[in-house]
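Heads up, the chain below is alone and in the form predicted on its own; it's given as structure tokens.
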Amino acid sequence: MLSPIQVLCSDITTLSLEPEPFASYTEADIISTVEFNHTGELLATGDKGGRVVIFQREPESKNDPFSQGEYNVYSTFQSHEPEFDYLKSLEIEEKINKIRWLPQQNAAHFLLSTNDKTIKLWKVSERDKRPEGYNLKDEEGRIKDVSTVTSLQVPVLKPMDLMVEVSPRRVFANAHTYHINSISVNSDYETYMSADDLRINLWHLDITDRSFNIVDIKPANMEDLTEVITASEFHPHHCNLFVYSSSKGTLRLCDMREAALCDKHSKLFEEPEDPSARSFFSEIISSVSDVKFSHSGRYLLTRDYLTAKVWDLNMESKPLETYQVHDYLRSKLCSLYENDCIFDKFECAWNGSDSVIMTGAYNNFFRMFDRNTKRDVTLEASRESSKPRAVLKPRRVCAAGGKRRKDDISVDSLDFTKKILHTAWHPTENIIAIAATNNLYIFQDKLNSEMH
């Protein structure tokens, strides 16, 4: 995967997310989550304005072999609206925190989307025929006077322009006191879980009025609170297993067969702290912002502020692999604390074969690490470097005081307002989606694209 990367699609003017290069954008336009479906044919993004945009991959064309793989807008809909909790006098943002696709069972697609408090199940379906020739309705749909009906006809289905319909099927509300940070669909495809800062709930997809609390770390006295839940995910193959991460840098693997309330974990993954490296920022930068099971289910990928780590489920004492994402920021932690960047939550992703991992950084950079060759690359998602079909050039950041080569970027000139927090990898192909503020970039491995 770490061969040159080719740009597939970087212009999303049809979304009005950035109509003109360098045009201003609003807070509502910032992309807050990105997710491929199980086949990779659909890609969904959610933004801070509560909207969900679904992209569909174009089928391969004999006339234009390069068009295969391009993603175009399939449907756009408003998932969540801003609300107000009158009991607590709190505004509830419409921002989409997470999107998760359900595996396709029929012609329709289903996805879950959540803001801070409410999860919704959406049905996405196509209609390309319409019924005509009703006996008791006219063409406008109005009921006819029965006395005017002199003969009976058989209604027929006539072709029409393709229409994508999105409809809400379930609303799962009022189960979380704190902000929902993650949702995960179980491998039984019947249940899913939602996690907030202190609790994890288990839901059945058909039941909206009740859920089961499976993890509760809230202390009797909130003054005794020492950590919060930051992310959670079900095992991809075993429906009884799930993992959740904490702000203390720990991972807990839980087995729902052991007890209804999984307060006691089956395994605790924690890296011993080096006392000599301890500082004021140690606990903040060790907080896990994302956790992902590998497709095989054997490994866990986690991201904290400065590193990405791969854990083996059979080894709790330390990570199997540790990758430095932007170690050159270690000397900048004080200023990053002052501008709140140190609290940014970066996500991480596996490729389809679990051999490469990807995560974001600042200055619209994203990083890839090959687990087999131990090679890594830094790439940039920006309009200037991402013209269609262009090959991305590897970038290099020069640490403060280090030797600077041509085209190196000084750590002092990094733009911390441009950050890539959300990334997604196609489940089987080397196609990646990168959310950079209000722009979505889709890249493909050059070798892979030349095969078409």
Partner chain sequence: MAGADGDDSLYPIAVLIDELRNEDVQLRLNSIKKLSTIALALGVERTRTELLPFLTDTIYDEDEVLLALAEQLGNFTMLVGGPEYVHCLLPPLESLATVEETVVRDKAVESLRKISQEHSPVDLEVHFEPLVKRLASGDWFTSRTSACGLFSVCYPRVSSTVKAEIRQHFRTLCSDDTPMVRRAAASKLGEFAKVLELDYVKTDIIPLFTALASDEQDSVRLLAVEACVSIATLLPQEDLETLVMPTLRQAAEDKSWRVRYMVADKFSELQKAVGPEITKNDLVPAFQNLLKDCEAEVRAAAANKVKEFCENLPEDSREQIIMTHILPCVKELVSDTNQHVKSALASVIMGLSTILGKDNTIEHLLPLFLTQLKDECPEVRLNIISNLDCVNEVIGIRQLSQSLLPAIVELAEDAKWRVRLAIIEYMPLLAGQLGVEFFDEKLNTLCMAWLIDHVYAIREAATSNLTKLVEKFGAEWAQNTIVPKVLGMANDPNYLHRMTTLFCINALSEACGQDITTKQMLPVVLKMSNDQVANVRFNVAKSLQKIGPVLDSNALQTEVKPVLEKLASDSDMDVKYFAQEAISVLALA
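Just the form predicted on its own so far, so send over the form predicted in complex with the partner chain.
A lone chain is what you will see next.
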């Protein structure tokens, strides 16, 4: 369903910056990942400064129907710090590459966050009571005269203002030689995997000092290297299945039941290359930048530079559906190569019922494709158009030389520095979160749609 999208909470910046539209931001403020938790009540973002910001959805209020379901900042913490690897003389950036929530196991929430090298498990919990009463000092900490202490006092817990505490629970380090690009929690609730350019490791959530290597594509001689792992994810229901994508545009489905080391894939999803469309850029633009299982577990969604593809797990030979995200860029690949944009890694997302897919583009545009009706829409996440409750207007890019209609934007005027790489869709409702450089936009279906 692609009813008009309305701004729910527009323009939540992850930092309390000045409100003017062209507020300057630093590199560290750029959002690098966005992720809803399993109920959609919480939304976490990570940025290049190593910070994680958690937003919580406000409970619906009966009095004011318009305030329902807004997301407000719940907690902010520093997840990773910049480090230096003295052995290799390498700087390790604090940038958060991925965040994944764990299934909820008690009143607290848990999430995994990772930078290039180290994965951390965080606990987010609430506290609304605090102990009161000392024997040897008063509440201000002044020491009492010992002679006045004639009886023992046990501290009592008194209610206090709600406090959100974030504490590090585990640090999973020293297992990756290359940069971690993905983490994914298994449906067995006790293991997760982390993937870097050449290897995938399997961890137990309780054990930090060892992990098992399940995929290793490092060639004996690094000069023979032709392919790297770009993304990886576990199947949502079958604990033994996972998929990883490669820079050559292929997807490999592996079954952990077959062997301890999954060097041999069970299925290889690959679309034969069209020889007529072959060019210098073919290999670069076919590199898969993201792969996501559908909620049903039946389909895979992948994103490469120009397209989004839906694959059926039962058909390896070609994708079920291919969606052009911004085909008008095909003629501009040369300049996109020169300004390095061609290496941008766009992510993609499914809606809760697997009927719509979403992915980002340039000029702060993002695209949605309805798989049933085959309708698609381009929307813009910008401060100007995102006043609260405003309805987003569909945008159109007209290809160079094409007929230009009113309000159309020419390819040549697209701003390639404004890119939407990270998007997330609420697990059940039509609420989406869009990260545009340092701004987070949350949109939802137009309200009152049930009244029609």
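Numbering follows the first chain given and starts at 1. Rigid core (definition): largest C-alpha set, two forms, superposition within 1.5 Å. Only a predicted model underlies this, so the values are computations on that prediction, with no experimental measurement involved.
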*Has the Cα of K123 moved 2 Å or more between the two forms, judged after a core fit?*
no
